[in-house]
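Given next, in structure tokens, is a single chain: the form predicted on its own.
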Amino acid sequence: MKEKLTSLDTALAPIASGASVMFGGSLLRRQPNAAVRHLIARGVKDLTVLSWAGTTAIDMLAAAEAIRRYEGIYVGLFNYGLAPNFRRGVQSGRIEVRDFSETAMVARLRAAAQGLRFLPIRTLFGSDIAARNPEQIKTFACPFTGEPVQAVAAAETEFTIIHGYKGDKYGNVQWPVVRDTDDMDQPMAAAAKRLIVTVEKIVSHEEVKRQPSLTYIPGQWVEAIVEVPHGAHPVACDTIYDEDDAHMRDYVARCATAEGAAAYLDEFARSVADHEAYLDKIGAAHLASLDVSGGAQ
């Protein structure tokens, strides 16, 4: 087996301005924020971005004016309100948006995973989503019944970045037995062309083999795996740590203006040397206060 454990810098080096990237996570859980901060610090721009329920990862990229086009089901900050930077980008016309329903996005991921250009659905009839996106959603007659169905284009991107719980040096990624379940990271991984995974912890291959049924992303799908503790901060990695409420409220307050958002990125992304420096800036004691694992990790 090929070893795929590497550094964040090496793993993300192939992603350049103009790339298409899918970001994992759902709402305030497992957003690949460490990877996003790294891309922002590098000055990557002009991205086509896809996500499921995107929050901080997408909003920070919007604050950095790094997004050209967005495709997905939702961008917001869940119980912290709207995503202020993303909203400004959309309202100004800087970010082009293509909305999809959850069922349509699932079909797009399934199509990509199966190597198909599209899958048929019926769930968008009666909505304006298809009318506003004729290049990716097309109506045609079912070859068996003649009834109208809609083809949704496969969710194909050059790169996919996911933050997971734990994995081994070969890229096998495991989830805990008990976890939050509204999670599309596995279908995203299956659909990926080049999959980069950050995890909270690298464990031995022997540990992975002891409970193989917990491996939700097999190593053969993965291009690079990186150990990035607290890689989702300031949101949660469920079963390990909660979202950082104080940091999130500060983020929302600062991002009320574009100038405040730029200052936030200068402080927490552009001026820190690496992820370890970011964690030092947040503080070990504060990070420990967010722990919900009870030492299980």
Second form
Amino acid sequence: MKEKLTSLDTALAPIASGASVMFGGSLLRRQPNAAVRHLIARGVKDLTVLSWAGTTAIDMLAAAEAIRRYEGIYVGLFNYGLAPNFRRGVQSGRIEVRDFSETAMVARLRAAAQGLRFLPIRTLFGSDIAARNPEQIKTFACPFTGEPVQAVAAAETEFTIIHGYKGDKYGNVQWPVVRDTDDMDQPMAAAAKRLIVTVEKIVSHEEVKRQPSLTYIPGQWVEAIVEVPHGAHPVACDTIYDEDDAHMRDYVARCATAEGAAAYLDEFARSVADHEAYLDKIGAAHLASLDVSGGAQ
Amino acid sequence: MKEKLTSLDTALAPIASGASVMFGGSLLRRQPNAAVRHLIARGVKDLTVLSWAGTTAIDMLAAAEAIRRYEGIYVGLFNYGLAPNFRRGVQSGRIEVRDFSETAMVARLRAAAQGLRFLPIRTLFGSDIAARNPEQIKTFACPFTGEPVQAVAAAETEFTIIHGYKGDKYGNVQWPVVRDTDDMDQPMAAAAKRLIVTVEKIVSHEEVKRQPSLTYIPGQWVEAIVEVPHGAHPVACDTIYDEDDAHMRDYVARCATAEGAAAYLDEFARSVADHEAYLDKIGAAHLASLDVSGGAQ
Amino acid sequence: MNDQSATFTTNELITAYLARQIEDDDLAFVGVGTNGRAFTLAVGIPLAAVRLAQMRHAPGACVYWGNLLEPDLSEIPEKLTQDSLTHWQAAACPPDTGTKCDMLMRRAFDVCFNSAAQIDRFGNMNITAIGDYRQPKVRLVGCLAQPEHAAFVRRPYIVVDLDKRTFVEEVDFITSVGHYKGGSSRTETGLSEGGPRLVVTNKAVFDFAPGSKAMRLVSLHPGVTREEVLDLMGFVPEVSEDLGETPAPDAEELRLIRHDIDPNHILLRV
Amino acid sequence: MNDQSATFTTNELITAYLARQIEDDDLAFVGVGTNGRAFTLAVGIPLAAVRLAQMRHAPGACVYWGNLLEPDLSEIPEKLTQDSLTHWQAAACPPDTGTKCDMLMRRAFDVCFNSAAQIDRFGNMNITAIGDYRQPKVRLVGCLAQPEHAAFVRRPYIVVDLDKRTFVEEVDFITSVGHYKGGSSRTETGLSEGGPRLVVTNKAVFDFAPGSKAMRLVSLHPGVTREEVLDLMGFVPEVSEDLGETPAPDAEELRLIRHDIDPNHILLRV
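If the one shown is the form predicted on its own, what is the structure of the form predicted in complex with a further copy of the same chain?
Starting with the chain above, the whole complex follows.
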């Protein structure tokens, strides 16, 4: 086994402006926000971004004007409303979007994981999702029945970033037995070319191998693993900490204008030295108030 | 939720001669042998049988001359050698076979689970698996690149029978955290039209819902669930009991001839009143010697 | 307003009405969505309706919520934070959302509830963008699984407030295809039989007329007039010959909603 | 027989030879298969070879065995019953075999080891049926994942005993496609670049000649003659201009195999 434990700096260094990157997590869970703040601090721009239900990770990148193109099923802030910066980016024409429905995006991820150029679905006949995207969604005839089927192109990005629960230095990432799974983190990991995982905690390989079925991202699929406690803040990492309601409200309020959003990123991404400094800024007592690890089994 | 707990008699009653049935389990684990013995005792014949790596379940059905057609990736007895009755059936021309490789069979199961007529693979170019089965494996052009791709037909059977670890009366079936997964039981369950599950033990719904991520077969997918302790005997149900080496050796020895196989089935399937009588025949002390539940976490 | 209108809220009326649409053993998809009124329409009312159906006539009815299959609706969390959702007990929690997508495609869902920013005469909906797709006036959330609900679920119910900006002649972007351009045009695109069953609003209920598949007014909520409804729409719907009044919730339904299902006003808040 | 032949077994020779083919960080697929000599060829020798490579020059090499990813090869279970396999500690145990199939299709495996009842000049193999497919003389096990190993793994190694009934001019059924009909015919079928790398037998080692892609004798095990090899084959292979002797295991390799890897003669039993 190969050791893959490294720093956020080293892990994210290969991601340059112009890259294509898939971000894990869904809604207010496990958005790889620490990694995103790091990319923003580095001034990476012009990204092609893919996600499942994207919230803070995508919206902060949009605020940094780092997204050229977005492909996915959703960008919003869940119960905090629409994603203000992503909206501005799309409405101004700065961000080009290709929308995909859930079965389409699942097929795209599975195709990449299976080394296939496409997989078929039957969902999008008549929709503008297909009509506006002939280069990634094509109708063809079922080889058995001749009936129409839609091919959706594999989701192939140069990099994939996922935030997980715990992992070992070889990159094996495990989830708790009771967890939330309203996401596509595992299929994304399987579909990844270069997979960077941040985890709440590095544990021993001995702990991992006692319950191998809890490994949802095998180290074999991983290029780099980084210990980043509270790496999803201000959203939740379920069973460890809950979403930060006060911070989310503040984020939404400040992002009412592009200037406010820029000031937010200056304060929380660009002017902090690193993730530790970010956590210091948020404050240990405040972080402790989000802790839910007592409820986990 | 709907109660689905019933008897083996009632659960299997709809399966008549001529039906198509998929059997779960793989190699020497979780073959639904009690259900198979019941079908044999009932004299069901002329089945179209599908499996992943089939061993005792398929070979006993072959011994009963109950299989007209087989489709799957493997029939053998793992470390006990080739499957003697299946061999005789195929070599005599009585059983018609269509072979599928693992990616082909996986695609067939997933297609059925996704309501699709087919899914594509790129595995079988040039093979006789494809050449001898043009009705279920067809080459077509990738809608994006024009390159050849192979469509494999969905695995659609009228019935699916799976043996699982524990379940509740609503049909929710759970696996242990540490388990063997070298099988396709979950995808088979997803692909099933009418799914009959036998389990080692019925537990309370309260126990199930405390760890919902351990439910690998949701009750929603299940038509009937039956408590059948040692339902996989003489093969293993991992974490509960190991394979019965003595019985397996005896099986192989007796099945050296068709007459010997028929006598085996008379003794263990046709002349026993029910599964309880079968277990009495095997003997409590002998069954206890196979117990490995102490090792499970 | 008639006498009854003071005795129940519109949300209660809609909840009871939808509950009566649920059949025993139905599997209903409920989204996880958003905030405020959108939450009530997409999550609160549907959860309350299925629970009411369970308690009244459909004990086998279930929901798939988020990625929880059959969460225990007798104990809906009081606070819908991520952690309370994670610990909400359920029959199953599949490994990822792909399981739900597969169930959608193989038509395992009987019922779903959807809301939208725009809906047209044939039940096509838009939750993606208002205005030009490439440089929209308002960028919305995207698609989620709304296209698959409309494509594959046997009985989709649309729950949306009546408003001229919502009920439009033509949606700016077809996120999900309902009855497409009416008649048999839906299946001619390649989609399965189906399409939205009912549109349940804060003022009235619509179905889709056999044949034309155009939206058709079938009942007015107590105290609401036909003119009031037509004034709130950007197109003129068909009107049923049997146009009647939406049945009011009975006392038992109201008691269950208020005392058992939503005592803390989480589901039917706004 | 030369002097060395008494100092190591053929199984040890093959194990050490294959171990030297393993590169650091290789992911190797090993099957779970069968009994007796077939077990030694398909499971025992490959597991021992990867473990030896780990201990010598490839610490990052790993196996996928059954459905266990990176089982701990420093503690191979003494008894390969189902339960000991279930409790063999590993880095990961994916939810079903589909995960492995996906990894095969996306070419995540560097190495695999395969055995067969028949193999032809171009490395096409048969584990399905001897004789006519519809009414065979001998029905074998089927296919398992051998077709995907041959199609997608970067460096497949075939481990099989030399025998006229095994090395045939034409296999009765092409279960897995090697170099098909030679030359560029493999990729012309639609398969990716690749095909079997080496055929390692109990008597000699073969590769596939560049250009023709026909099986080519490259080394004879110590004490084995070219004639002896050709007599055991149903077709005449090409012969390398550099035909040499298969390198013998060194003392350290033998020590590791005998004392650390297989002290109880489970892997290299027969």
